[in-house]
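Let's start with one chain on its own, the form predicted alone, as structure tokens.
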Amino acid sequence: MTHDDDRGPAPMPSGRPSSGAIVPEGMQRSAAFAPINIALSKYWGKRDHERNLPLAPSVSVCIAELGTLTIVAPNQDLDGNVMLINDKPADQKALVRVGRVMRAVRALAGTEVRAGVRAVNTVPTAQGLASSASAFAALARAATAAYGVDLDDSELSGLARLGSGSACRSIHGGFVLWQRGELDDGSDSIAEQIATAEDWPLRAVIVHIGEGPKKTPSGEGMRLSAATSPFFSAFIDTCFRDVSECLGAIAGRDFERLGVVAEANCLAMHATMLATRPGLLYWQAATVEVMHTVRRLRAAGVGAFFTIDAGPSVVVICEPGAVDAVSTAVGGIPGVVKLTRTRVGGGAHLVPNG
């Protein structure tokens, strides 16, 4: 098993993270679920890689049902955090990111007690479906509850951001704005809810494409784009304008306006990726065919638009009456592995008896 004592890998003492824990007084085994979120105006570029501070603000939507369930069990017999992801030992890269969050939680709690962590994802990892966002939002929610740390949602979003930038947006449900922030310590780079799922109950069809993790992780891809893409600066400038357009569309519940800006911003991000050296080509043939299909549906009067993060899978945001038409049209495309029909959903929350 893998283990993080803030210095590097070492053997796990014994047992599994979620069982047999000797929980110190004032702490408790806690579980939380957090949803994935999909950016409508994208996050692709950091001003601080250690703190995951973005170069531009972003707007996202939380997707119901898909996400991560995480259990955190403080254990005074551990000399380092241990973690399982989908019942497999976490690799060292994951442990480093988990360690950032857990060190912050321990500092807030005034303790050096470590924890066993178990995470179960209901979305594939590294497929462009924001599995790291849900994972670290769930970790932040569960860990603070386990250690008795009381944070409001804005503070919790800042904590989740330490593990994954986009995780700050999964703390809140519905439609979310992640502020760029100006302070070097990142304390003002937090997420805030701008509309609930009930305020605008849109639907989503998740089009799963491809198998296995992407070859270039998002963090590495951002660094490459910033260093080599001739379109990078222009994309960041575009994001500031597109965030304002997204906010206006959401405030006015203007589906057509939101679709126009979301698709354009998505394509601008991927153009920036394609122009990176070496080029970052996350799409597969099915990805492109889904985009064409959604555009044909929209031309025929179906309320739908697509967006794609750093991966091959496509998220189609739909008006409630469009889900069947979208599912039928994209489900038979060669290369589409499966569809998930879902909706805009709530944010990270504790799970009783987890």
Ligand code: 2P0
Contents of the next structure:
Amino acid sequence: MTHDDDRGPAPMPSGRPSSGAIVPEGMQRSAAFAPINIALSKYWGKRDHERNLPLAPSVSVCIAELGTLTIVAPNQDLDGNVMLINDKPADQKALVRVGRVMRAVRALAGTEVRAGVRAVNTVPTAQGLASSASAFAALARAATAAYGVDLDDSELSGLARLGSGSACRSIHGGFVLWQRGELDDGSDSIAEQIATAEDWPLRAVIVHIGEGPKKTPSGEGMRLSAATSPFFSAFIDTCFRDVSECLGAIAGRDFERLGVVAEANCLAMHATMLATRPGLLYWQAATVEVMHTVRRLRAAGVGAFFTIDAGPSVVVICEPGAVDAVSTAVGGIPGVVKLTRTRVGGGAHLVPNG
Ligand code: 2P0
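Next up, the form predicted together with this ligand in place of the form predicted alone?
And the full complex, kicking off with our chain again.
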């Protein structure tokens, strides 16, 4: 079993705490679910790699159903946090990120008590579907509840950001703005809700496309792009304008306007990635075919636009009447392994008896 500091026993946090596990007073085993989110104006570049502070603001939507369920069980018998992800011991990289969040929670709670953590993803990892966003949002929500720390959602977003930048956008549901912030300590780089899922009930079709060769992780890719891509600073400048455009489109519930800016921002990010040395090519052939198909559908009057993160899968945001047409058109494309028909949804929440 792997530990964040390689010490101590490793009880399973699944199910009820074992009879030997001591949950200290004022603490309780807690579970939370958080959704993935997909950015409409992207985060690709950091001003601080330790605190995950972005160079530009970003805007996203939370996606219902897909995400992470995380259980946190404080246990004063433990010498270090222990963690399972999909029932496998977390690797060292994940433990370092988890350790950042858990250290902050312990400091807020004024305790040294460690915890057992168990995370189960309902989204495939490493397909560019932001499983780290849902994972760290769920961890922040569950850990603060477990340790009796009372934070509002903006403060909670700052905590989730310590694990993974995009995780701050999965605390709130619906349409979310992540502020760049100006302060070195990151306290003003937080997420806020712009509109709820009920305010603008858009749908989404997640087009799962299998992974090719091992991809470059996002943090490393951002470093490489900043260092070598000739388009990097132009992309960051573009993001400020695109975020304003997204906010205007969301305020006006203007689907066409949102689609134009979201596709342009996605392609600008991928142009920046492609021009990185060595080039970051996240797409598969099916990725490109889905993009063409969505554009053909739109030209025929179907309300849909695509966006893609650091992986081959595509998220198609749809007006409610467009889901069937999109599913039918992209479902048969070779290389598409699965479709998830879903919608813009709520944010991270506690799950009773999770
Ligand atoms: C986004 N991505 O805005 C962009 C688009 C990927 C492409 O946020 O290093 O996993 O943990 O802060 O949050 C992926 O970045 O990176 C991401 P870290 P994260 O959704």
